[in-house]
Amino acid sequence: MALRHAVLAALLDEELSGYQLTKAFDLGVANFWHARPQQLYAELTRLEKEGLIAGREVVQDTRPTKRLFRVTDAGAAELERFTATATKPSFIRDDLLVKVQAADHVDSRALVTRLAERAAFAQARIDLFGELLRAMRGDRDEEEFLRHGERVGPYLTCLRGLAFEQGNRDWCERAAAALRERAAACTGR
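Return the coordinates for this one chain only, taking the form predicted alone.
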């Protein structure tokens, strides 16, 4: 997957400015594709040059003129092509796992601290995903929303982000507990 497909998918529902796109990435898309604002603005320029999105200027009375972008028919066709192609499995690449791999040869107290920090970060993301999911489904329960909701794609990706962060939190807590128990056992010898 390339950033281009994540941007096209984010623009499917409505026209967005570059600023609004960065906010959309922060709230929803970032759970499966991280991009800095500079990367998003550069990608908008490329996509527009390729005819996959179209931009239009909106003059505002009290603010600078802004550009709104929408997916073109060519952009929709590119997304259709992309979704039909085989997907490569993803792999974990995480500095924290490298640190934990070395646990038997380093001071585990620092690792326990890093694990606690990551667990806290994951919990904050879990809380955010919970709020986003509740906002998306409104008064419906989850099963009803999944069967009849207007836009299920963003909901499903948010569910994946929630499960990912729950897994991160649970693993961090388990790893930290194991390292604390091992340290206590070594001290007690």
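Could I see the form predicted in complex with the DNA next, after the form predicted alone?
Here we give the lone chain, stripped of any partners or molecules.
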């Protein structure tokens, strides 16, 4: 039971439709969890059946009818209970690291390409998260916002997402530089 709490947390601050949720879980919300649309629609159905969220139909004239979901009191209580329990550690599980682990036994050039691709991906997310943070804190500076803003939760998780991607980018660049230098020294491999 894990995705359910992520969905509840995402719905705390605003009513969202399934479709809007899928967008959030692709971008900003993905700072703290990641899920496919199919998973989200299934989870929304389950959560509603269990009374942790409540949906209401919104008929639109130009767009298809959608259902907006909000967290019920029971849902809020479930999140509270979840927060009180011990937290599982989170481990990195990353194809790219597997490839780098094998660095001394595989083609360096291919590996450097993979590292460059990931660095670019990380940079794009760094830019995105930077913008999201700026939008959340408005004209206040960070200290000020964290002290007096309402809804600092999403801001804090976005900060972690930002630092994670900066870590990815920096490490990719360092690893690629090391591998390139070794390749140059050996003229090949």
